[in-house]
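The form predicted alone is given below as one chain in structure tokens.
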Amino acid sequence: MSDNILEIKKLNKYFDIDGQPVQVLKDIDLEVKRGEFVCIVGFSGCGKSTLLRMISGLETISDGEILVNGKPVTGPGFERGMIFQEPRLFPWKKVKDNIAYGLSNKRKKELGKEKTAELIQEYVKLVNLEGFENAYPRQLSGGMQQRVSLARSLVSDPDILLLDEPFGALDAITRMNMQKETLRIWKEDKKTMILVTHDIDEAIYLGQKVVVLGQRPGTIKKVIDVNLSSPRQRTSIEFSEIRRKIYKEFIEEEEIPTDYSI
């Protein structure tokens, strides 16, 4: 069995406005590891979650090849979890109902209704919502309904869970807090996680590279690795020069802000 879970060959991706294609990726190459936390950065309208949405199988490839474990990707699969910005919980739906709504009719029924309340429970245990089974969303932080969201994902246990800004909504300390619960979670879990965000800082916190992408149409203008011991200070002249090299990709050497304030 291949290292890599998921590979993307000469990747493009075009979208139809008023009759004319327009390019939003451009030969896409990529490789990521099984177990690998992977990071992708780049500018508003560069395609980042265009290019998650398409290994999700949500969005069409125009030319180019996603493989996942070495087969080609036509459509969504319950091998690929997908976190959105926005919870999308069902307001009707307890906290333990959101979550069992990740697994299949087929897996529940495989289970038994004993078994799959077991598993339910334990996926509330990992992001840390025991005590809060039986509350609805509304009853719920934003940082809460996102762990929900997190555990939904998880439940299925998926080879790959995508992460496309799920943090980009909260405050400062509760998306500083969702980095540490969801670094937590990957280690424990092992799961191979690919995120999209526009916070360099958080790239650099939680992945083991950083994937740059260039303006419209995007390119990979840069693959970074990061290796960094555990756990990671921002203040800390390792991540500072990270933070430096990822800065060059997008503006010119004396413009990079001596404080890294983004």
Given for the second form:
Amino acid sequence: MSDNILEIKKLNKYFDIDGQPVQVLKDIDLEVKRGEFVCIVGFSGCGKSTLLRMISGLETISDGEILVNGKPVTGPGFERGMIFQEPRLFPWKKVKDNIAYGLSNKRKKELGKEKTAELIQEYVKLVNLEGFENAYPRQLSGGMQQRVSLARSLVSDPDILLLDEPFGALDAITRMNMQKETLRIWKEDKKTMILVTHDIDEAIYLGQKVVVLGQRPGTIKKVIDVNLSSPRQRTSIEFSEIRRKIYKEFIEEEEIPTDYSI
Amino acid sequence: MNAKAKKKIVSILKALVVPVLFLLLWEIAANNGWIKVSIMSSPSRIYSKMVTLVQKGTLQKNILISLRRVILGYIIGSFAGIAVGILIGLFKTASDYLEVFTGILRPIPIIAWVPVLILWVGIGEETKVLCIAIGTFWPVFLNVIDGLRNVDNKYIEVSTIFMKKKLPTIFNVIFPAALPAVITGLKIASGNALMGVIGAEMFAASSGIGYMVSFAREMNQADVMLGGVFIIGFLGWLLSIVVGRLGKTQKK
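Given the form predicted alone above, what does the protein look like in the form predicted together with its partner chain?
Next comes the full complex, and the chain you just saw is listed first.
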């Protein structure tokens, strides 16, 4: 068995718009190693969320193949967890019940009531929300809600966690905290993580590999390895070097005059 | 006295200003002959008439009879509305077969059912209760369907991602998400229930508040008639408060 947990081969996606097929993604080839943290960056509308939703099984594949653990994806599965931009918690369920929703009924039965409660508590701890188990989502801040969502996806112990601009709706400080938290969880839980974002700094800060998507149709323009020691300093020269490299990809596409400076 | 209690008293006083002024003006107008007392009556006349009716026992008897009909009809209509609403809201086949049929029945005013029901089930209690049930049914039915169909797809996707089957999704996601719409339906229905009972009682009854009002008109008793009308308003107001509470406890 290869050490690739995810393989995407010649993936194409068309959307039907007014009866006309419009190509959203074109010939995507991507390999993700077990335990890797991959970030996908691109302009809005480049199809990066669609790509993630196809990996999750929420979106159908028009052409090509997605293999997870060597098996083709045909729909959602417990080996893949998904975090959306909005926490998408159920407002009528308490924090612990929202997290419990991430478990299959079969698993809950296997564990029994007590063990299930213990397991949930473990994940409440992992995302630093002790004391809020019985709170309702509306009583939590945006960042805390996203942590609950994280716990809900992790509780079933997926191999891959897919994150669709998970911190896009948070304020700058909360976002940085959440990025740090995500890195900590990645190291502790040893998950493979694939994160989609339009924030280049976020991609460099989190990813071991940054995939740059071009738009219309979405294609992989470049894959940049981020070989920086952790914790990463956003202000370091190496960091800026990589940032400059990624910006260049976008500036070419936008055809901004060469004297443009950031 | 704490600030909260003070605030409550002030808000009650504010709410009373307009009704009190209205009654006062009416009384003055009646006593000075600005309006015809024989058809407009006056608050003091209505009040003393109501007191005699209470002493005779007819007023509370009529109120209780009407209330009993309202509650019974409301419960039957609500259950039926929720049941059929769920059927059509959740199952495509049911909506394919029933949508047009219910669409034709729905615009029929409650009053139009009274003669039909008299012919079918006689002039007894059933007519009144069914009339109220019909009036309750439609707003509940429509809001249940609306609530079930407009559940945010984002929630459904969460269920899909966690590979939940249809039934757990319905109970964990779709029903709770639709609940606010259902409660709205129940609130609107409470008003309809009252309209239903009064309508039915005016046509086909020998008891109840609606009957009292309509009989008083025949007897030229303006005080009884107007008293009855205000009692109907008051009952409706009470009913809406009770149903409103229901919505609040649900929200927590």
